[in-house]
Amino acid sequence: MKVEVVKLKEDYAKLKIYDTAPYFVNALRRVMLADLPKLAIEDVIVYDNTSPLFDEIIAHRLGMVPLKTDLGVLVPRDECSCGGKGCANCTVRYTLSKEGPGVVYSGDLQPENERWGVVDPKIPIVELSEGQRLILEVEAVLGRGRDHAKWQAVQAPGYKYYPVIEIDQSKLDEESRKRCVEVCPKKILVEKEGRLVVTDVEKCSLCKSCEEVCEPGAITVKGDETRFIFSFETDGSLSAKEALVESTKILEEKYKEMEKLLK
C-alpha cells in the first residue's frame, strides 16, 4: 500500500491511497468516527445559573465545545491508575464565571493549566441580561465518538474511487463532444482542437451523466477499485496529522488483536 498527501492544513487532509481495497478505507474511516479519542466536558457542577436555559441545556452545548487534545498526557479515566476517581492524568477542570448583560462564550471556560484551552472562544453558550448569572465548574475527560457525538475529533471523513475517464475520440461528432462539456457537473470536460480531453480528472465524481449523452462506448466512466481519494476535517481538538496517525495506530492494534484471536 501506498500513501500520498495531496493536502494536509492543521484541521484538513487529502490522500491519495494506492494499492489497497475498499474494506481498508472504509475502516480507516470508520476508526476515526467511532475510536478516535478525544477531549470534551462530560461533568457539570452548576453553582448558580440565573439565565434563561436550564442548567441541561448548558451542559449539553459545553459538552460540544472542543477543547485542546494532547494523547500524549491524557488517558481514559477508565484505564487511569487514580481508579477512575478524577486525577491529573485523566481529568482537566475547567471554571466559567459571568454576569450580565452579555454573552457567555466558549472562550470563558479557564482551563486549570493553558495547554487545555478552547478551540475556538468565540462559540456563544447563553446571552445574559442585566443581573443574571452563570457560575459553574466543569470537568473533562478522554471519549470516543462511538459513545457521544462530542468525542467526534473528526468529522465528513470520507473516500471514492480514483476516477478513471476513457474517450473514444472517433466516436465523438462535434455535437457529441458539446453535450458532453455542458452536461458534466464537474465541468473537467473541455473541446479542444476538435477533441474532447478532461482537465482534471480527480474532480470526478463518477455520475456518468456524460457517457449517457453520448454515443455507446464513446466514454467510459470507472472507479479504480484499488485506489482512493480520502478526506476529512477535524474539529480542531486535535490536527488533521495527529488525526490520521493516531487513526492508524488504532487500526493496526485492531488488526492485530483479529490476528491473536484467529490462532
The other form holds:
Amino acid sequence: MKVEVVKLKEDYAKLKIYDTAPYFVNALRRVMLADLPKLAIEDVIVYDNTSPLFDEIIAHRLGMVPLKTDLGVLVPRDECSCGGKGCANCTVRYTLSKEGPGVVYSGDLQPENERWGVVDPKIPIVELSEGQRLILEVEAVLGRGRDHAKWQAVQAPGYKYYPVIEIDQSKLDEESRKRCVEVCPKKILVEKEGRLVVTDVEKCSLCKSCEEVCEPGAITVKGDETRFIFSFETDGSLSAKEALVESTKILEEKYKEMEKLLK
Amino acid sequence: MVGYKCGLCKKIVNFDVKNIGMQCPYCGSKVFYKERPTVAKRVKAR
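Given the form predicted on its own, state the structure of the form predicted together with the partner chain.
Okay, now the whole complex, with that chain kicking things off.
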C-alpha cells in the first residue's frame, strides 16, 4: 500500500491511497466515524436557569460543542482506574455563569485548565434578557461516535475510486466532442486541437454523462478499484493528522484482536 | 405552603396546596409563576 498526502490542513485532509481494496478504505472510514474517541460534555449540573430554554435543551446544546481533545492524557471513564466516579484522568470540568442581557456563547464555558478550551468560542447557546441567569457546571468525558453524534470527531469521511477515462478519438466527431464538453458537470473535458482531452482526471465524479452522449465505446469512464481518493474533515477537537493516525491505530488493534481470537 | 411569584406585581405569595382559585392578595392578579427550587439539577447532555 502507498499513501500520498494531497492536502493536509488543521481540520481537513485529502489522501491518495494506492494498492489497496475498497474494504480497507471503508474500514478506515467507519473507524473514523464510530470508534475514534473525543471529548464532549456528558453531564450538566444546573444551579440556576431562568433563561427561556429548558435545562434539557441547554444541556443538549452544550453537548454538541466541540472541545479540544488530547488523547494522550485522557482515558475513557469506563476504562479509568477511578471506576467511573470521575477523576482528573477521565473527566474535565467546566463552569458557566452569566447574567442577562446578552447571549451565552460556548466561549463562556470556563475550563479547569486552559488546555481544554472550546474549539469555537462563538457558538450561541441561549439568549438572556434583562434579569435572566444561567449558572451551571459541566463534566466532559471521552466517548465514541457510535454512542452519540457529539463524540464524532470526523465529519464526512469519504472515498471514491480513482477515475480512469479512456477516450477513443477516432470515434468522436466535432459534434460529439462539443456535447461531451457541455455535458460534463465538473468541466474537466476540453477540446484541444481537434481532440477531446481531460484537464483534471481527479475531479471526475464518475457520473458517466460523457459516455451517454457519445457513440458507444468512444469514451469509457471507470473507477480503479485499487486506487482511492480519501478525504475527511474534523470538527477541530482533533487535528486531521491526529484523527488519521489514531484511527489507523484503532484499526490495527481491531485486526490484532481478531487475529488473537482466531488463534 | 407553596411559594409563587405574582405575574403582575412580582411579589412572592404563599398558597396552601389545597387552595382553589388563587388570587394575589396585593394586586388581584390570577397569573402566577412557580419559582425554580434552589437545588442543583443533573441533566444528561443528550
